[in-house]
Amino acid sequence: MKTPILLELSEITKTFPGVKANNDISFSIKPGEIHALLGENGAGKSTLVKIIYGIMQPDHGQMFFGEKLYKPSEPFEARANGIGMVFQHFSLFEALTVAENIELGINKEAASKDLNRQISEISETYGLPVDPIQRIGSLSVGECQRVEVVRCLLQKPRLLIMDEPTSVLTPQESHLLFQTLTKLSQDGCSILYISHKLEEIRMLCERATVLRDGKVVAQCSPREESARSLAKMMIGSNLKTPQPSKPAFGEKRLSVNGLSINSTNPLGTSLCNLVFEVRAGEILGIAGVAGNGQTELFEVLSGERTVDKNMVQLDHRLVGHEGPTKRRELGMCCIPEERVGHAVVPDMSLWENCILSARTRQKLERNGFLNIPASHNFAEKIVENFNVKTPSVKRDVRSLSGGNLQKFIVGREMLQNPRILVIMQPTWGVDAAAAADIHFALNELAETGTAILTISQDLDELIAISNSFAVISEGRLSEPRPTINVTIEEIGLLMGKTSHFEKNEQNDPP
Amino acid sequence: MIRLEARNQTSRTLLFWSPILAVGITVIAGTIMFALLGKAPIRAIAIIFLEPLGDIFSIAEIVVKATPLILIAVGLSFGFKAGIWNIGAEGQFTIGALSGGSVALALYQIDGAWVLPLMCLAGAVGGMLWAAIPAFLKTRYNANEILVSLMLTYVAVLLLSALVHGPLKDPDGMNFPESRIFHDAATLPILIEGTRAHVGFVTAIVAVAISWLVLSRHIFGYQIKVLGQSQRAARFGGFNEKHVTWICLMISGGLAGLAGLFEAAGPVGQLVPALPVGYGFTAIIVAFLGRLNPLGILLGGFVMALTYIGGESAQIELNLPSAVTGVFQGMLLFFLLGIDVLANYKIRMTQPLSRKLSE
């Protein structure tokens, strides 16, 4: 006998400028399984699901729901077909209360009278506990999670979304979650569970599908695989042999001694407690999954958000308190991850956006008054430096492409000689041309003696060029070691690794 | 069902000639609303835009009018430019005025080259201290300046009020909400002779050019520019968008007030209630219309000013009612904003969502 398929996909295919984010994905999902969506991010997981959402079309390739083939052009008609999803950023209007937040989100026919009595029936049944009458503004950011999910049952789903759905939640919300899934899978509802996080993959789903490079690479059971089995098919095996690494390196540049901050934003990471050095002539590299503390990091570091005076210190002062022109002052340049409007102004000049992060360093700023020739000769020395395709330094920086783009901020921190250097994704959207160049360049650097910090997901690169490497995972550092030391696998565990044990520890509530 | 979709690319060139598009649209659709109103369009037309030009009366007083519209908008156009929307000139204006014209009436019949100095000082000091209000609040605790600006405003015209109606009443009056007229030392130096025409122009003119160079060459302008476009950079720039928020504001504050205290010691000469009279609201357009550039804004401001007087003329000559000036003004706003849109979206027809499902 056939087994019954609820949803299939067929040969999707999705490509944007440059990269293929969905590459000829077949795989299907039976009524009542839970079924994970397994990947790094940038594998091209969420594009997948926005197609499945009717967010996106797909450029090639079918869907079948039910057997009927299904496609959908607005979520409208997804949540028409019984798909329900639930986002890792939600919306809901926080002035307004849970009942008023699900009469607004769902189909006008769904929305009866007794909506009230159907939201407390739904919550005691699967175990989400919600309020109809209380303000958004007042939930926690897992009881508003709940709100979204009962937004979507209310529509009866047969299949049902959630995307990294843990990723906001503390661990004994996480664990009422996992019941609620559970129940829900016994009671018909397919799921689609979107996560890296291994640990919880192996214990809810009964089977994965894994992702890498827009493409599917493995399909399996995840309750007979080890979490390192798992790892590994994320990640893959491809990575080159790491080079071995320089024996001895200069004085100590930057120290991070015990930084722990509090993230301002609900859906970011609190950093705790991170130790490490870099010393001249070192490359460190920061490895791991999106949204782990890196951006966070890289504020305290760039001084973007000040710290207390001990955490940061450029060789032998104290800087936490420093902003981003003082550490820039005393030798600290810094290449954020997000190009356009953070590390450069699209809408202003090449020349201009060297004043941006140069003018200290390079003199383009003279008592207070822009020195244009200055800094138009700066712009081009780094056009010319660094092979950045345009035809003038008074071009828009937002007319550049995206590796022409990264060339040229890579080339304004680096040719205003650093002490020491700390740059995120640095060759993220880069032609593999580029790339190279860019990999040169730091290698360049650190042997003049720069110390260097990447912060990368790429393991690839930060094999190839770092000497030593940590993992940071949900705000905490492994701690630092020399790179030919490193494993895969161990490199694996310790991106998917889920502390909560640890974490249980220090932050039970009261 | 209409939508607007984005652009890939902005069209520069529309964005460029939109203020010129804007008058020409606005002439256009004031000649239909003549003759909708059974004027004679063409006439009515001339009226406005062209006969003010004829005499050197009018133009003086085209000057008279542009002075505040041009000095506040250049002032606005820094925090405009960086994001922050000091929407309460006109309160600003009023309490220039009402500093500055208090030194004024305090030193009455004292002579002396430095009182209208120090008017001018009380002025700018008075508007800075009533735009500190939203800047702190904004500064201190994220109030949002457009609110607490635009409700100053009402309160600093009933303060005048109170003012002028109490203490500083002229007390040879006979009991008209008035104050005293400002003794020769304390009334502005006329420009040219037999107009109303006063040195505060020479100011503004001063302040345009001040402005054209902090805006394009000092590090002050290029931190406006970034901040106006990404907070982010901004902060990556090492930039403190506080700092900047507090210098905008005390800029168009003082601007402000400046202006204010040129309208009591210039044209009208003493402190009355109906001093503000919307130079504060109308420099927002003067503001937008001149693309936030201190030159354009020196024209814009003309523009303006000449639709005051041409309303007028045309009040008189062609019995239309006082609103005539507000109308034009209001669809110079609008057609200028309606361009900027169409500069960066263009319009699409989309079928209704219903009619798609059920095919």
Given for the second form:
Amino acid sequence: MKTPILLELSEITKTFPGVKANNDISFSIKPGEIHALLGENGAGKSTLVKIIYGIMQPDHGQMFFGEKLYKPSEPFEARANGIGMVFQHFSLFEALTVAENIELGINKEAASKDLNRQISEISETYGLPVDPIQRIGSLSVGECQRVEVVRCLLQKPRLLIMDEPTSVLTPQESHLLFQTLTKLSQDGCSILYISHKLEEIRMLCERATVLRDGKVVAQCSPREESARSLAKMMIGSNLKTPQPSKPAFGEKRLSVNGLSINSTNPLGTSLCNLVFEVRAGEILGIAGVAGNGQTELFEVLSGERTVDKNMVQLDHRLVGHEGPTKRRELGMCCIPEERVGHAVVPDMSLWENCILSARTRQKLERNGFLNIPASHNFAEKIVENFNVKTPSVKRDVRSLSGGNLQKFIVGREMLQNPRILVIMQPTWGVDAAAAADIHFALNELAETGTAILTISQDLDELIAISNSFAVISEGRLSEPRPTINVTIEEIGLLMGKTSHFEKNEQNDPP
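So that was the form predicted in complex with the partner chain. Now I'd like the form predicted on its own, please.
Here you get just the chain by itself.
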């Protein structure tokens, strides 16, 4: 008896100037199957799923959906056929509410006068809490991810494409999402799952197709493989394992003292009496569920929001009242979690985006004049040192895949030789090999004496690279302690309960 096929791809090929993104790709997905699509950043995964979703059209090859020829010319046709997609970069309008964004992105048949009630019901059913009347601009990245998932589920898809869905979720949230996906699979919905977290691939997915340089290089059952063997299929060689830098710390580089502020966002999180320090050579990891004050803390540290000058010190200099440019002059570099719009301007080239943050420390501007050759050279150095896949530094940043964009942003800040580095979600959306490279680079930077503060929701990552560890919850920070002394269970309790924050419990923001 012939095995039923929901989606079949045959010799799909797509070429861009200077690169063949997809090269004769063929594979199939069964009804109710959770199928992994694996590959390094730039392997062709994003291009392929955009073709399936109708955003792009292939140069060659055919697709069949439900055994019928499938040629979507736009996402609307894909959705009409029963295909939903949760993008790694969100397609949401910040000025509109959750419900208004969802209504814009679904077919009329799926919307109704009771849309708010539908959103609430699906949110509650699948453990993805969102408020229909809340504005997108007030949400954290993790909350925006939930909106995208809920929008897809409202359309009852036959095939759900998920691109890095757990990159901004806590382990508890990821576990609930896996339960949701398993139930959808049992109900007959197929799932094409893209993730660089190989352990979750092994746990969740039944089959996997592995891409390398735009070609299918392997197909396997992830449950019969190890994370290391999957990584080897992806990169063609063994995966390096980074080790945390040795705890030989120097003088205090970054000090935060009594940091209490009200969030400027009515739905944000105020910070309450935060006290911590990061020493030369130390990597301090801060964990927390999205929306617990991480954004407000980053804004204060980067200088995007100024505070009383005594609240923040760089190398014993009071800088709470100073802006980003002055802090960069003093040796602080910062990497936000939101890449597009915050870290880079998508319609500007790679070398132009270097000027935005490196003009001071790399002397790319002087007396109002730009040093364009130096900017080109710096961009090329980033591309070479961090293996950013791009035909030219003259290409717009939007041409990079999500993982390559992250490598570019991380490289741009690290290669400025900062004395203090503040980084949020350092390996969000990058493949296992690139994540290992970034972790190695962070350790090497710490060993040169840089003080590093890492804010992440990836607990495995924080435990792997941090010397010291703290948890932020409802704007309060637990007392930092050596990472070697903490367990995942303790971290989970700290992330969910403010009663553990004894030092800050009695203090309120001004």
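All figures in this text were calculated on a predicted structure; none of them were measured in a lab. Positions refer to the first chain, counted from 1. The term rigid core refers to the maximal set of C-alpha atoms that superpose within 1.5 Å between the two forms.
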Core-aligned C-alpha movement of Q134 between the two forms, 2 Å or more: yes
Core fit, then S357 C-alpha moves 2 Å or more between the two forms: no
With a threshold of 2 Å on the C-alpha, tell me if Q62 counts as moved between the two forms once the core is superposed. yes
